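One chain comes next, on its own, written out as structure tokens in the form predicted on its own.
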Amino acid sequence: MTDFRNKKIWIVGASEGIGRSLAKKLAAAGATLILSARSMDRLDSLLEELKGEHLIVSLDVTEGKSVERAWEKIESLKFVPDIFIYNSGYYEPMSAMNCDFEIVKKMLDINLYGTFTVLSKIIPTFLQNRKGHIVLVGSVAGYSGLPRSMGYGASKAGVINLAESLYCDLKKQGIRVQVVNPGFVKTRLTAKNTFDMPFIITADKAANYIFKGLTSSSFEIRFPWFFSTLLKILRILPYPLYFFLLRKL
């Protein structure tokens, strides 16, 4: 079981929704927190809700100098994470009907290439340590295709595959790996949603989930158990069943 006193851990995507729900607990578990968003007064007052020492380090994961500058910084003050949390995400309802490709480049930028951009700096100096514990946040929207989510589905089954490859190649490098799929989640992002959302979640009981996860040997931290082995099942049938079941559910 993961102690997390002692440990520093990096939550990029900390100033809003689960990201912030989660640096809540793991500072009151007694981590030290590198916080990192590109709203600096949304960090600054989540600085102020925790107890301990933290450090907040501006970051736009669309921008590799800026993703330069915050890892420079976090060298420059020895506050190199042993845990490292990806969970920058953005989210628009999109179909083929309606589909804004500038909306979509926006989507794969922040929640798929900005993965791999802060990766870059992160997986080296695991390799070199030979430890490490890398956590992607993807989504069960990446598990298959589904209505009205064009572009992110896309990013975040991405997501999925990249950590399962960096799962395949690390773990014999010592370096740890999980995804987080969660469903659906009430943030100011899903909020943009006007269909129903079955089995919604508040983001503290999503950031209870993880936290959880964290401390478990599972690759993959999926919930809530019941709609995400749903869509689990959905994947694996053949794509007439699929479909069908999907127009009907």
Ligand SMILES: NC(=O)c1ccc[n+]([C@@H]2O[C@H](COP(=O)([O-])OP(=O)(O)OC[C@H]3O[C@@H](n4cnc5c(N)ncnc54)[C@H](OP(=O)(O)O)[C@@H]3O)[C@@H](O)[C@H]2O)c1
Contents of the next structure:
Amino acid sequence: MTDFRNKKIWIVGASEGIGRSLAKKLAAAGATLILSARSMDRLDSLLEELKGEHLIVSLDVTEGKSVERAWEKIESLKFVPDIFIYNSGYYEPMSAMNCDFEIVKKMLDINLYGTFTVLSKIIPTFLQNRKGHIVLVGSVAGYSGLPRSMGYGASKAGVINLAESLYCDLKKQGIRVQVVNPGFVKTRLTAKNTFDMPFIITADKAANYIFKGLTSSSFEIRFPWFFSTLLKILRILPYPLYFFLLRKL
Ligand SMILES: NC(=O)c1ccc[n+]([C@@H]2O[C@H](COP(=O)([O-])OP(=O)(O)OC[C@H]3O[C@@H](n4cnc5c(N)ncnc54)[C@H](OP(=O)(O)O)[C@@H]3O)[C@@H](O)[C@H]2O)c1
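Instead of the form predicted on its own shown above, give the structure for the form predicted together with the ligand, please.
Let us now look at the entire complex, which starts with that chain.
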């Protein structure tokens, strides 16, 4: 069982939803947190709710300079994390028929390219220390192409692929890598959906799953079990059967 009491954990995307709930859970377990996102007011209000000494570092993951400044602050305050959690995300439901390529770009910028931008600071430091723990939040929507998931699905497929690749490269360097693949979670992101969301859970429940997963040796933390297993099975089917079942579902 991981003891979080002597751990510094950087949560990028801590101001809302899943990241906010996870921050509360980790702080309650004694971790020292670095809380990042764009909205200072939301981070301030989160800090007020947490016990312990934590650091707020605002950043916009789509701006290299902003990430640079955030990292300089973390290093100068000797807050280099033991665990790095990339949770920032953006989603708009979008099909090929109503596609807005500006929004697609925004999803890719925040969900995928932002991950690389922040990792470009973290990986060299973890490599130098020959230790560290990287956690990337993907989605079951990244397992395979789903309807109304243009842009978002591709960005999350990229995150899963990136995590797999990092796992292969970094394991022998003493660095742990995990990917988190949630199903539907009730947050402002999914409030945009007008369709039924099967097996939807609260952000607190999602945070519980992630918390438990962080202490396990699994590469993937996925939930809820039934829905994520169903999508895992779908993705390994031959395409004609896959598309047939998607139409039925
Ligand atoms: N909700 C679901 O059903 C679901 C399912 C699967 C995966 N996920 C993934 O889980 C993660 C959290 O999602 P959520 O549902 O909790 O969404 P959320 O409530 O909207 O939270 C998203 C977080 O990302 C931050 N963020 C967005 N743009 C950013 C930027 N440019 N720079 C820095 N931070 C930024 C937000 O903070 P600011 O706005 O303050 O910057 C916020 O803290 C995302 O990666 C999402 O794709 C969610």
